[in-house]
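Here's a solo chain for you in structure tokens, the form predicted alone.
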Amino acid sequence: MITVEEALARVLALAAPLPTETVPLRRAAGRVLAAPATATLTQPPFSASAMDGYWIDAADHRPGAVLRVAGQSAAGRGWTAPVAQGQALRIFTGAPVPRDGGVVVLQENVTREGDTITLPQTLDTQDNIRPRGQDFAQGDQLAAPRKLDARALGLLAAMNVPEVSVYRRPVVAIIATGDELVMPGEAPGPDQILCSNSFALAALAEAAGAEVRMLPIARDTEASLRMVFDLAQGADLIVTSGGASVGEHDLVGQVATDLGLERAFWKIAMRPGKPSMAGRMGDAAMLGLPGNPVSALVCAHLFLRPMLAAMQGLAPTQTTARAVLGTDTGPTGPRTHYMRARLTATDGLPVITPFGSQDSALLGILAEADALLIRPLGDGPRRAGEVVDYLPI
């Protein structure tokens, strides 16, 4: 067996960054930028209010002076006449301003009768105005890679960057295997349960930015694995869950063995997931997660997600968090055990506490947890207070 760490270095140098593409910047949601992209222009392009109100000279700026109204600027149609001293321009949110020098003051405080208004005699220290400029100049640069989320959309609009190139989306094929199993909505047989490691093997994977193809389910013959090992060509990466381990009918390593699997380690020194393997099949690398649900998932919070970073070119971290631990635990023993836990808000660092049960077949408490403990390899007991670390989930 190897360590955790070990397994992910591994897992890692099968994922080199694919090839990049050209998308329209409304497919761009969720994707990761490739390459900077450039804003073609000034933002705000043109001075302008930050508020509605009116704008006066600064010199103009004094306590209970009286101006005249000259007319008004508001968002996409500007005043484009001169506005000397003595006089105001109302003035709109978004509005550009007549030339530089000058005030907006605030509509709320000024007093207006007729064609005339009358500043207060306590007057704001702010200018209201927004400069030509003020969030990004003509040149500047999203830097890259970056997930492309709201916000990072937002401001590519506003830079007027039509498209972008983003790296292509990693195609998982998830493969499950097994005679026990059937799919939601089927009636199990008397010694059948339901496939539920596809499915949210495919959430995970299209969270983490992947296309995915869910593929029939293998039996545990070697003229089903073949087959539909078969309909996984094209894929950058390969996912099974079950038939990883040693019984007689655990044909997954054998059968990709046999098709061309260039094995890179086989069994972890972790718990849940020990009977997990990967490696390079083809074109594809190939992670080969074992049949109990929880295992298959720690496991691909684990591997799989980091492999999808790497693959679409962000860097594979995963991230820790602290916390205090919430009850006694005992020694881990030789291998990593990374404990289903909820957390409990407080002041500090969070509390967290095991479920008693661990057993890698419960789902329910997986759903119900949202942290892995982690208890490293070889570690002596803990008591409830001390400082630990977790991995979210």
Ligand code: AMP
Second form
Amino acid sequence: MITVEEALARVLALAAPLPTETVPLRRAAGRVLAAPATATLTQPPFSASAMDGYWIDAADHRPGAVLRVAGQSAAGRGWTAPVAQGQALRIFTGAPVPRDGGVVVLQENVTREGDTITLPQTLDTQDNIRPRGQDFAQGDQLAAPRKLDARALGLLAAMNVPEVSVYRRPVVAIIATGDELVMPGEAPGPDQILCSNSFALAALAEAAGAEVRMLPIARDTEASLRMVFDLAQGADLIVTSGGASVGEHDLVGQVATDLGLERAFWKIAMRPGKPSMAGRMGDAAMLGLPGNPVSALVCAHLFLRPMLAAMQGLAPTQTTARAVLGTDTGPTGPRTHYMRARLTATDGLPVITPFGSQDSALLGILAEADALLIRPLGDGPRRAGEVVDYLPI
Ligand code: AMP
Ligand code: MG
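Requested next: the structure of the form predicted in complex with the ligand (the form predicted alone having been shown above).
Next comes the full complex, this chain leading.
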């Protein structure tokens, strides 16, 4: 049995960054930028009005000044003729100002009669102009690696970057194992249950940027497992669930070893999730998770997500947060306990309260939980009010 930290180090050693590819911006959401992207222009490319109103020369910006409107500058259709001192230019948000040295007076602050405007008695202290290059300059870069979210995509589009270099998405083959499993939509026999792990793991992997191949359920026979492992060929990462324990029907480790698995570890000092394994199988990494649905998903949070981040060139950070314990908890044994818990917001740190039942088969409780309370191995009892660490889920 190894610690969670050691297990994480070993799974990360199996997860090198994948090759990069170029994709159009429209396909880049959720991908990880592999090389810096460079702005091909300056934004805004001209000094522009930030408001609807009237552009005037700064020298005319006096309380009660009366000015004649000489023309108009709209977004996309600027005014090209000169605007002299004593004149005003009707201007709209995003429209170019005619030259430097002016201010924009908000339309709601002037009185307009025919062709003339009268400025208010109290003047605005701002010029309401966005200077050229205020946002970014040609040659400025968006640094890599970085996950491309809505903000980054908006920036790249504004930078006139039509395509970007991104890490290839990790292809993850998901294999559920067990004679008792049927797929959702099928009618389970009297001794059967639904295969939920493949769906939970696929959702988690896809949210972490993977392309998922959900393979057929492998039965608890060597032949069936071999067949399904064979279908996983070409994947970057093979994730199994179930069959990893010590029972007669737990054949995953043995079959994977027969197929060339170089095991990095088997068994982690954690609760739930002890019988997990990982290693290398040919060109792919292999992560063998326990069958219990909560164990599988907790391990996926702790190990699968960081592996997928690393394969996409990101630093695999596991962000724990702090909360105040809402109830007394007993000592932990020789394994780190990840307790399903609920968070309650307060003015300060949130309060964290573990659920009464921590059975690793309870998906209903997991679905209601918003945190895993981390109880380090060997830790003594903790009282309500103490500050503890948790993992948001
Ligand atoms: P195992 O690790 O194969 O001994 O499975 C442990 C428990 O998890 C058993 O109760 C299995 O029925 C259950 N289990 C295994 N695989 C799945 C799955 N894909 N979906 C839901 N439950 C599962
Ligand atoms: Mg099983």
